Amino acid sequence: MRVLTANGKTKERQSAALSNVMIQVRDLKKAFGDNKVLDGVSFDVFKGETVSVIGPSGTGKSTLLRTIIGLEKADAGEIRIGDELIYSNQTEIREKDVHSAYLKMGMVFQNFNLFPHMNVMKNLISPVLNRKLMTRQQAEEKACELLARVGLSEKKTAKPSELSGGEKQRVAIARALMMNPDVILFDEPTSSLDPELTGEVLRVIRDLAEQKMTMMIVTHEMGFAREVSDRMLFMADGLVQAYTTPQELFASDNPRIQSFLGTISQ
């Protein structure tokens, strides 16, 4: 497979890496009207991988980690999660095949979702009860084990109106694990954050990095995107413009990636 860099230039892969090819998208296609919001994105990312999705407002960041994980539908292209093809316009896919894709998926949200009526606990164990997933036992076991790893043990019976921001996201990423999923899709999880809450929560995140769990972050924050990704990919224009190392993207000469690092604070 062929790899845009942010200086146009192309490197290979080697063939054996296909094989833990978590996320593969190929000319993905999506428009709102007369607004092409992805117009023919393709890109794969691998297994351990963590990779920041960036670029300017309207771009169509967000509109890609929805139509992954089926929040929206495409209008043309290719998906498969692993070596399942969750979406194309030219083959007929099986809905049960489709649901058990997007059950390896979690995505976290910038206004974080959770159901207000619910304390933290049942927050995260609704969704694996209502699946059927694990008994009452086993998914309180899992929350707390989870709750401690984000740091908010003491939080369980809280409200999320009782929570400050940053811990309201962080419970909205423990309730992303609690699936066990092979993929975290965050859709600019800190933006609804001031600085220290946004530390809270990138602390979360660079721990899960370090884990090697397989991550898509659509991100402002370009120093902690520069620190944590493997990759980064650059979208103007509803199109891959660049997809690269960190070093190689904050290196480049490209102008529209330079006007853009330029604009937000690194």
Contents of the next structure:
Amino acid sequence: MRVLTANGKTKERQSAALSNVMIQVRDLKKAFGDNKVLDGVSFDVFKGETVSVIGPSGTGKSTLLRTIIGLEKADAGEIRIGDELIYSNQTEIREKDVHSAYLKMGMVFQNFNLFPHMNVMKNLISPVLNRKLMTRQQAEEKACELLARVGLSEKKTAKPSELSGGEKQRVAIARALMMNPDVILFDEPTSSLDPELTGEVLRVIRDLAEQKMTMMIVTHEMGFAREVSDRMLFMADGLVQAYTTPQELFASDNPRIQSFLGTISQ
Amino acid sequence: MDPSYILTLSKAISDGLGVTCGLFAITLAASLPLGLLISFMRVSRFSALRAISGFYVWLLRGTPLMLQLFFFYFGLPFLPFIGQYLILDRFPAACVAFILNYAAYFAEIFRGGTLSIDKGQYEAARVLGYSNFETKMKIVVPQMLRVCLPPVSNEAITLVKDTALVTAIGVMDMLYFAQKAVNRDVNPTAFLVVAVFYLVMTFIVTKVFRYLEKKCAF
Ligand SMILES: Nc1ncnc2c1ncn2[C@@H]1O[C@H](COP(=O)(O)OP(=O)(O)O)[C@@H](O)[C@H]1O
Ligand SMILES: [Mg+2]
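The structure above corresponds to the form predicted alone; please give the structure of the form predicted in complex with its partner chain next.
Full complex below, order starting with the chain above.
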């Protein structure tokens, strides 16, 4: 892939040295009208790292993930996936050049967003068949493998409406895995589940973390985040306030972090 | 009531059964896809397409079907210059009027159904690599059609009964033959018999749509 600068020259890729960085975000800005939601956010996520994103509600955690994966258009800054520059306000990037880079990312939503008119198997295989990434037989084999991995081998022909919330979310994770992503972004994957159903979803995510899937997880499950994360990213006021290991974050004497952790543990 | 008389009437009316069913089937088969196309235009990026389709729906829903029928049968040939090429037989004229009219209703039903699709569906499709067009055809339209089955079913039942309007331009449908029998025998029994024909048809249409609703349930 070539990235064209404004004057048309192929730009030397400076990130070649950072080959162990999976997601690189630099000075990312995004406003909705006057509401500056991301006000210059910068951070890296390394390959195989699990990063939890925490912070008060309305602080731009969802917007951050949605901007990275292209569901929102940033106003300024840079985003790299692997060594590909997929967003920059300095450099002209043609959409079709970075399309495949975007497809290296999967996303799991709070509301699952399974396709209700397809059964579980079709939910898994339709996207890869649509992209012509595999033959139908390969897709079905892979789907069976993944359904076994998330503990839903019995549900191949079930409609999403026949599944519990926890099952739906596990199907959604399997569906994201079908595309062989390098990164999965989770936006509050357990927030719309009954408390007794969060465990089965968190187990699947923990399993992915152990297999070194690169993940960013927006979550309010502090116990889970603390245990599964390599680093935790604390956002407030449109900025990264802290980005460090769970041990350091929970031990921090930063009053904002303390007060946030205080409110959430109640 | 004499059973043999009723049998005679039934035979006479069933001469119009093919025309009534044909008009029903042709209208449904053509106006559903046309309505889908118009509903796409209604939400198009291009304002000209939105304006044209909006005008179309306004015009066709805002005037009586009977008037549209008269227009396509009696009115078209009077158009300046092109009129002489637009002389339609009764049945084709009826089909054109019905298709265009029902397409406008279906377009509005489909537009409403499309608006009811959750935006999370578009987002999931997008991150799974579906293009806008693929999202529309593979994700949105199938769900929308399911959502729209009950109102489409209502329209289909209305259509069964609306077919009787074509008697007014001399198409030989069931009502046409019933009316002929009434006039000839000076006896209104034929109206009762034809009513039963319509009831059976609406009953079948209702059952077929119920079946579809069950079969396509999410
Ligand atoms: N599509 C949008 N249009 C306008 N404002 C939005 C939109 N999406 C989010 N916002 C606003 O951006 C801010 C951050 O939202 P969000 O990223 O959802 O926060 P979080 O996920 O941290 O709770 C909120 O004030 C929200 O109202
Ligand atoms: Mg959020």
